[in-house]
Amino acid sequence: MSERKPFVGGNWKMNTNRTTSAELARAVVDGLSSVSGVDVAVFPPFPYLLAIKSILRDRGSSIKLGAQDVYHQPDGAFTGEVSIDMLKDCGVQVALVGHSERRHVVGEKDELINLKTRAVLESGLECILCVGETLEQRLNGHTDSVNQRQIRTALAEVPGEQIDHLTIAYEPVWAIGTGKVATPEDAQDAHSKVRRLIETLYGSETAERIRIQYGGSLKPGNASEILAQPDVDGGLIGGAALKGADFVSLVRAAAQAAQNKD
């Protein structure tokens, strides 16, 4: 029986104006009025973080607003780069840290990431770490490797007291928007071994309690069983997370596993 309460996240990536984004929150919002148990957020592009939360704010949602990255510096001679405060200045409650995306178009290497991720957790954001395997690393059998080498990096001098505010996603790269999918089976072996990892770290009782998302092309078709694992904690939608009806139907779906492990 675990006690962590799902979280879901709704990452936009570089989509959207600001009419659609609006309009995508408001359906969020709406769909899910009636909907508890799960923690929501999302992450629209920095130019409609303002928009985003003021309707967050004036329909009396609880749905967190969410940054798709940040830069670990407070200020400075850094064009193009956004701080935490500015984040918060903005109304920003959770940041992404380490997406594929990040890793594998920007170039962003561990270090880097490991950098923002202390930065995140020191200023009391929360924080989703994502770690995943390539196609090629997963067919050469590295994806525990890989895996342990990201989360053990990213994590490098944060202390324990900082972990509850960190949740970790695991998102095979190979099965982001390309139409494949982890088996259920697939997606339970690398997040139980995400947790023992956890628990070498920072033992058991930190390792019981934090929270690892799923996150790679989840869908309504084939968000239940993923969901049902015992050691999936919600997902980090990307595509699916840009249609209201499909990210409610996905949160529905979290509510649904949540229960059914009690």
Contents of the next structure:
Amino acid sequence: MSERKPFVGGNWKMNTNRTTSAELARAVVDGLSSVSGVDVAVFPPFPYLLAIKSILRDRGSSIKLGAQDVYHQPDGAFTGEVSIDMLKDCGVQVALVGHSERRHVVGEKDELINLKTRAVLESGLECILCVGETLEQRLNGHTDSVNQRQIRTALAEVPGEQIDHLTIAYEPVWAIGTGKVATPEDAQDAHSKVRRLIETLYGSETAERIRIQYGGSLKPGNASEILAQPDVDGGLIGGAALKGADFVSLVRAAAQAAQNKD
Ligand code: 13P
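Given the form predicted on its own above, produce the structure of the same protein in the form predicted together with 1,3-dihydroxyacetonephosphate.
First the chain shown before, then all remaining chains and molecules of the complex.
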């Protein structure tokens, strides 16, 4: 039986505008009003955070407001960056760190991701640390060593008592936005190894509690089997999170999967 409440995030990436982000938020809030047993967060682009927060608050929604990235420094001459306090000021409760598009498109390195992870967790915000291998790394048999390296370096000097605010998202890079999905067996295998690493680093109770999301081309038509895996505790959704009905259906699938695990 799983004690872990599933967690589903909608990462809107660099999509939507002022009008469509508000429409999407309303569709998600209304669609999920009768769904329980799942933690849900949405990650709009920075310029729309305040407006989406207002929509969530006005409708009394428990959906968390998320940021797609943060900067670890508290303030100063860091042109273009956004601090954790600024995000908190806008009502942000959870932040993504180390998303593969930050790693592979923008060029963020493990060391920077460690600074960001530490700063987010120290601030009391929830952190979703994203990890995952590229296609080349997978074909060379390096999936687990890449996940291990990314997690070990991101969590260097993170104390055990902060891990309850951490979620790990396993997002194989080759599956993101490509329509290719990990098989349920491959996802379970990677997730169970991530959980074992957390056990090595922080002990078995922490490892049992930590939530590990799967991300990569999850859609209503392919999600149920992956979400049913024992070590998969929800998902981080990109493309399908831009359609309110699809995102709602994925959250429902996570709720159903959790019930079946009980
Ligand atoms: P897709 O669902 O579009 O593959 O994106 C996954 C992702 O990167 C979520 O953070």
